[in-house]
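As a starting point, one isolated chain is supplied in structure tokens, in the form predicted alone.
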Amino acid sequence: MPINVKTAGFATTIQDLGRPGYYHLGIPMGGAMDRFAMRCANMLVGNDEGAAGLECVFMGPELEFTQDSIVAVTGGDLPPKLDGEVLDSWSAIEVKAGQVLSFDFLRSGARAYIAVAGGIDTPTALGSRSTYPIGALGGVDGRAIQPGDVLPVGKPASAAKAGAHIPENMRRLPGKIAELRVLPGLYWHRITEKSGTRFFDETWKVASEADRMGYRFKGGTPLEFVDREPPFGAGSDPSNITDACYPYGSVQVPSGSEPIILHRDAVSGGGYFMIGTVISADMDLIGQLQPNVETQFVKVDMDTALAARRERANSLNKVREHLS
């Protein structure tokens, strides 16, 4: 049951929930950007939930379904459409072969997740689907999805049917102003106390320079650091350190100037140090940022970050109760 691709939107990959275990070699885990987002559209058109799909930004592809199926989109608001009637998003659609699956205007967040019963079946690059462009690796021919390609879909489950939904009280996208909470790491020592508390009281934005590999923030003090020595391997530069690891979520802040946040597809290392770690809680809410939105960064301890992470688990399991 291939999918005909008419026209492919901006920047939409297929993703699943990526491929860990390589990152010490420098390819990142990757997949969904909004991996909530990512899971509960698999839910909805019963796909175990790291099926891999399609990952959205900013505006939705055309495709043309050449067999009945069942799809749902879920993520930031961008309306789907078939057959130009606007439809309901976070909710399974029946799709009858010949119909065309399109989207309206985006009207909040940043990326959008299709799920299609059975799951994009396009051949895996160590153990994932997911599109690293970088790397050449997943996705189709490790690129982009564009006009003309035909997107093979694997056998659905016999649980998948029209008519589920999940309501707005069981998702999450971020507020006016985003809060994104950050552990303060290995590095914090190398900026005075006042620039650190200053970090945090500010508010910044999202920079345009914002994608899978990282998101950079604007209109913040820059950071003062602590007077050093640069040690052996490091630059001039009091921000640079001795090349070290980059875990998800580091608060890398070239020059004391802009922050950037790295995310799914980022580099695993490297010589600017970090501020601090976002929590695993939050990074999915990085994903549906848009240039200009104005964020708070809050610092929190190590108790509060695997609290947010029970809580985010819980979140999942009653969309999963719900659904079943």
Given for the second form:
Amino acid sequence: MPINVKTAGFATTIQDLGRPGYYHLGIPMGGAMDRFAMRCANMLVGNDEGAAGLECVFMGPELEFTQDSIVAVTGGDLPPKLDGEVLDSWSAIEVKAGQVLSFDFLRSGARAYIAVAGGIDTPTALGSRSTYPIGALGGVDGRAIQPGDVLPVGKPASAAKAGAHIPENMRRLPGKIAELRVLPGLYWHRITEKSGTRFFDETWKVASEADRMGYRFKGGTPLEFVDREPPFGAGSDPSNITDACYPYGSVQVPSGSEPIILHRDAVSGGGYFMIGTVISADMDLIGQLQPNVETQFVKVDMDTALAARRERANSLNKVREHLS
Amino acid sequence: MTSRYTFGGDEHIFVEVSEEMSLEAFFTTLSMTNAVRDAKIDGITEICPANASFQIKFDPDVIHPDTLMARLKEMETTASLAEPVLTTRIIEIPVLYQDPWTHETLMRFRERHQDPGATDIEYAARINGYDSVEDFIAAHSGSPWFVSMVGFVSGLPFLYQMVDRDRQIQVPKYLRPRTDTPKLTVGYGGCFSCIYSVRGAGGYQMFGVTPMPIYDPEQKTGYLKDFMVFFKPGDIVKWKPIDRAEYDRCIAAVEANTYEPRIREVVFSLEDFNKDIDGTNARLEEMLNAD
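Condition change, the form predicted alone to the form predicted together with its partner chain:
Zooming out: every chain and molecule, the one shown earlier first.
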């Protein structure tokens, strides 16, 4: 028995943990921007952590349930309401057939994740239900949800029961000033040492162009380039390279002015140089940044990146233990 | 050619085979990525070749970044010994140059262009020293092109012109990217041509459109039934200029799902090519046109 979409929110998309394996053809892995939150939402309702749910940006949808169900809302602080009554997020909530799940205003963060026991059961494309609108893949007809859509739900696991809760100290969200750890590399040698130091010293702000493809930052000093003779095929701008692959999380700076961090729906390549890459442990946090949030890029080495990765994995393990 | 190895965070290794584009760099990229694929190293999750560089995505929980880096560097020697011969296919792509749809779009974005008084193709012809747009089209469609990268967005091919460097067309990208590009636009930026697989933003100059779909997420198009993306690196393309009547016939065939692209298998040797570029290209064209 499906869920009826009454209103869709701003850009609410069906997401799971993505479709790795096609980046060499320009099809990004996609999937939830904040995977920690997506996994937690699924755990709360007894799903596989990779089941499909809804990713809401800034505002939530209104969803009418046509059968009894268990839902959970995690991620940014977008308080869920059931028939108008505000409920706890990061909790397994019981929903009765006919009830409407809606949302209060966003208090913090940028994206909330809605998991439903059984998972959203739209058809898969290249092994995933994640919505990739540019390539018209996944989701509902390859697009964000719309009013009038009917979302099929899979069979709930027997473990699904209301009441489970993930306390605040087990969650993972960015601080007031967001810190994103960056491993310098790629084309780092193209900027002067002074400029590189300043990039990490200055505080940047999230710009308005911030979506699943990439997050742009503003407010810092433009980068200074090391002089060069443009290589054949690169283009004349000092920020141009012979078109190459872009790592997920890579920080490109077109014309040296505003850094862009590529995220889950990244373009797979292009002709702009990159000065480094946000470490895997901090990718989730980017999904929770609103425009104008102050951001500090922190320079780290590989050992720190790997330690942070283990720490994130441990945080998830603690949630798993807590809920089992 | 000595490659430059660098980490893209804790999940990617990025290898720049050459700063500048060349067929040699592209062939090294292909042979290295093939060697990595054949080595079946545990922990590698994606292998992405580009024009003159490539990228490996890996799971650092399975293989330590330094271990993988060392293994990739070992492979460079083996890969550089590989004979630069490729069994591939040559494909004829019909193009309606100076079509009404890219014209309408380029007129909307004139203030983002270097030469607002000219169209994209007039500008490209002029700065490359051609007397007329017709001469420029003859040059663009006169030699075959290598698909040297697939990416940016879904199934978009980057194509590299198979001529001497001094005859290669070079055109800067728009001053500021457009927010719109018609689907199946034949574009140009730097030394690369491309086909926009889907409608969307873009910074390449727009020369025309092809009626031939190259990306079909629903996999309804006959020749895209097996896989939704048409191109792969190493494909060779020959543009065929067509007029509006021919374009309309192709579109009707595409809509009736009877369109069949002309494709022939060919063997390409980089050494033979370097010895006799025009002769190699003429033979490729003969094979394409043989029945």
